[in-house]
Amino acid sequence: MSGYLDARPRVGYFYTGKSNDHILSDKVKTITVGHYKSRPVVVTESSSVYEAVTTMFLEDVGTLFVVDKLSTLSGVVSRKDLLRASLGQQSLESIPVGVIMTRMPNVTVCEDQDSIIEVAKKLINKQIDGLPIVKKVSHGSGYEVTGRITKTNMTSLLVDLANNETI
């Protein structure tokens, strides 16, 4: 239904009231970050920042999530990070990403069924280019990474709501 009307046992349909504004409120208010999700570009703790640049650079990402030999989530890594190592004096092929990266729980994640509007909240107010999406592991007290949220991602929702093809 489009919003405007409702219906109801006994009474037939009736008027709701709402402008459009309202209803477009409402529909955003439904999605869920698991809608919009992409796949996630991860990198393990001992790999090089070398490694961590051409990763960055061939999936075209702006944001890699560490994981350890357990595949749980134990930090992320962004452009910055890579090119404040690369400044330095030292070979990129020796520094493992485990030292530069922001390590967990300073690492700011979500959840499939996390409010879009909420999530994008979180990337304003933190200033970053993307989440990892995670679930809780079953063999500890980790996070496993099953997607990520970026402003990409955000950007396609405000297209598809403009074209109104949202899910």
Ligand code: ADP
Second form
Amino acid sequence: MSGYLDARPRVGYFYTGKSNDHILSDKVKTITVGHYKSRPVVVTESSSVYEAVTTMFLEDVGTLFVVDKLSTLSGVVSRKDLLRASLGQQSLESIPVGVIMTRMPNVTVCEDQDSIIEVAKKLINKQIDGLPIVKKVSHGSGYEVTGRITKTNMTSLLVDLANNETI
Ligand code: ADP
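Any chance you could show the form predicted together with the named molecule after that form predicted alone?
The complete assembly is shown below, putting the previous chain first.
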């Protein structure tokens, strides 16, 4: 009866007045990104477009996160960014991903404790497939990449909700 009944001292159990819809929406709002994240796949700024395409195939992901020499987040590369780069005449081995990526501070990020629904809204509003999950580096500025949250993770959440199996 979780959500339907609540308890008060000396009163006992009482009906909360919440409908199924309210209970589901309350539950979803407590779910954080950390519960549904995936492993991040990262390349360095100096990696070539050719290497990035190969990494995407080998790792079976649609978005790569790009880091600088200090391993802090510097950008994001998507499938279409790589397709666009491959339309030119230049050889793919000679173009560094640092040149074609979407660069910080224009990268939308999130943190482990963020609400999964707020992140889903970011995916919709920004029309992107995924977000890096980040942590501020302890000294200096910038972010270290700790995870990845994508539309696929959102689909897993939907299935878990339907099966009543959310964390
Ligand atoms: P695709 O381009 O393969 O459809 P996306 O829709 O995710 O994949 O990417 C669209 C554009 O948004 C690309 O130029 C990409 O670099 C950029 N992008 C992807 N993820 C992010 C993000 N988290 N923050 C900012 N820009 C992003």
